[in-house]
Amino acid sequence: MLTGKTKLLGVIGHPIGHTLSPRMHNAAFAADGADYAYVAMDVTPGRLPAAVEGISALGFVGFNVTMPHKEAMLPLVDELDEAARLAGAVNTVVVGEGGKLRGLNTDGSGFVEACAEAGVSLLGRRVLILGAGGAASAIAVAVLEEGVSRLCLVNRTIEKAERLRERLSGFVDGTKVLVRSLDEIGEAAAESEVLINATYLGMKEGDPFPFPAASVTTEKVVCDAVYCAGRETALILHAREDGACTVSGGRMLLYQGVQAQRVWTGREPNVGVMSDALA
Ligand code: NAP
């Protein structure tokens, strides 16, 4: 039940009607009797600065940022965490004293927590990320922090992968990060132990498969950032059938939310209830 003291949280994006975040967060608050409410707010790109100022003025405790605002949010915060700066994208904002905004990125660390849940350690592994946008960048920063031995970036627009490698080179030994073109994805996948799809491929039924089917084998860990309400992606289903270990976009979504809630509330979120709300 909402009270006169209910603390406000939410997500801004455009469009936003499809978001699962209100369901996930509010289920946990209701189960634990925590006096918070989380709402979805449709904000068009031209109104982003005004909306952010309004959210801060209204006394929200924090908010999530989703497509298409994750990059545009960077100059609108007062402080930027290192992971968000390196990823070039903000997905979580904490509103502090006097409306001061701190920008974080929990997409990458949420991905790592989803790997840990699946029993996957990234330390010393050879990792391939397909994609070079916001999700790929956040995951790249997080897996490098976990100590992968090699990170191969593959993207349709190779210049974007090269720009991402440049951003990462100040953070890790540059020789650890390689860029390969989409034509080389078969070899790049064969040389990697962990395959991560961080493109849009798989969002729509009938989309082309992100990796050559032959490269998805029992020995691989196969991960998808893409999530679809009510079903697994074709990549995750195929990988499971082949006996590969998998980490789905749904688990990444869950743990990016768990980490945001931890920061906003300072308490341990009810992960089981959040997971059930997404199922
Ligand atoms: P983004 O910044 O727009 O990047 C999109 C990426 O997908 C780019 O690398 C783009 O390549 C690539 N791409 C798009 N269409 C493609 C195609 N037909 N063939 C090959 N590559 C293609 O988007 P994003 O924010 O990173 O999101 C990517 C996916 O991750 C989305 O499905 C999103 O919902 C998901 N995501 C999930 C979570 C989660 O919690 N599970 C969190 C964040 C994002 P170019 O550079 O060549 O255009």
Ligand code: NAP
The other form holds:
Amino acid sequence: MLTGKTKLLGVIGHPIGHTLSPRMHNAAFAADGADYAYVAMDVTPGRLPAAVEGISALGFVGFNVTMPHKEAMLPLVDELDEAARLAGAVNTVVVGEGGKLRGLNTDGSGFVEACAEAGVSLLGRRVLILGAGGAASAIAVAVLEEGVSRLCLVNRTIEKAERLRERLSGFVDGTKVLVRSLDEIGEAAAESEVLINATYLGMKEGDPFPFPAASVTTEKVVCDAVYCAGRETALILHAREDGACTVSGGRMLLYQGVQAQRVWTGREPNVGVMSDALA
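Starting from the form predicted in complex with the ligand, produce the coordinates for the form predicted alone.
Only a single chain is listed, so you will not see partners or other molecules.
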């Protein structure tokens, strides 16, 4: 039951109706008797600064940030952790004393934890990321930290992928980071062992397939940052049918949420309950 002592958390994005985060977090809080409540808030891009100021003023202890606000949050926080700075994107905010905002990014580390759950090691692998936005940037940082042998970035706007490569240049430490145009995605996918979709594609039924279907084979690891309530994305379904190892967006959602909850509450989250809520 909500009281005047309940600690408030939430997620801001646009659109936000599809989000499963409130179900996941609130199920864990209820199971453990933790006095927290997590809500979804639809915030249009033009209202983001006002919304962030209001969330702080209302006494929230933290919140998540989802599309399309992850990059726009950077100038709105007082502090950035290293992962968020390198990625150029914020997905988790901690509200401290006096309303001071600390921006974090748990997307990349959540992705790595989801890979580990699936028995996927990234060490020495050739990785392709489709996309160059907030989620793609965070995953790029995380896979480089895991020691991939090569990272290929493919994006509709090649200039945005080039900017991401530049941000990563001081962090790579010998790992090759390549940029390919969308026209070259078939060749890039054929050369890669791990394929990661970090675009919007797959969020809506009827979306184009992120990768050429012929590139999804039994030898590949296929990962999707997109998740859909009540169903798997077409990419994950197709990959499983073809015998590929898969990491779904739902598992990435779970583990980025687990890490965010650790930071907000100082407690170890109830991962089993969170996972059941998503299922």
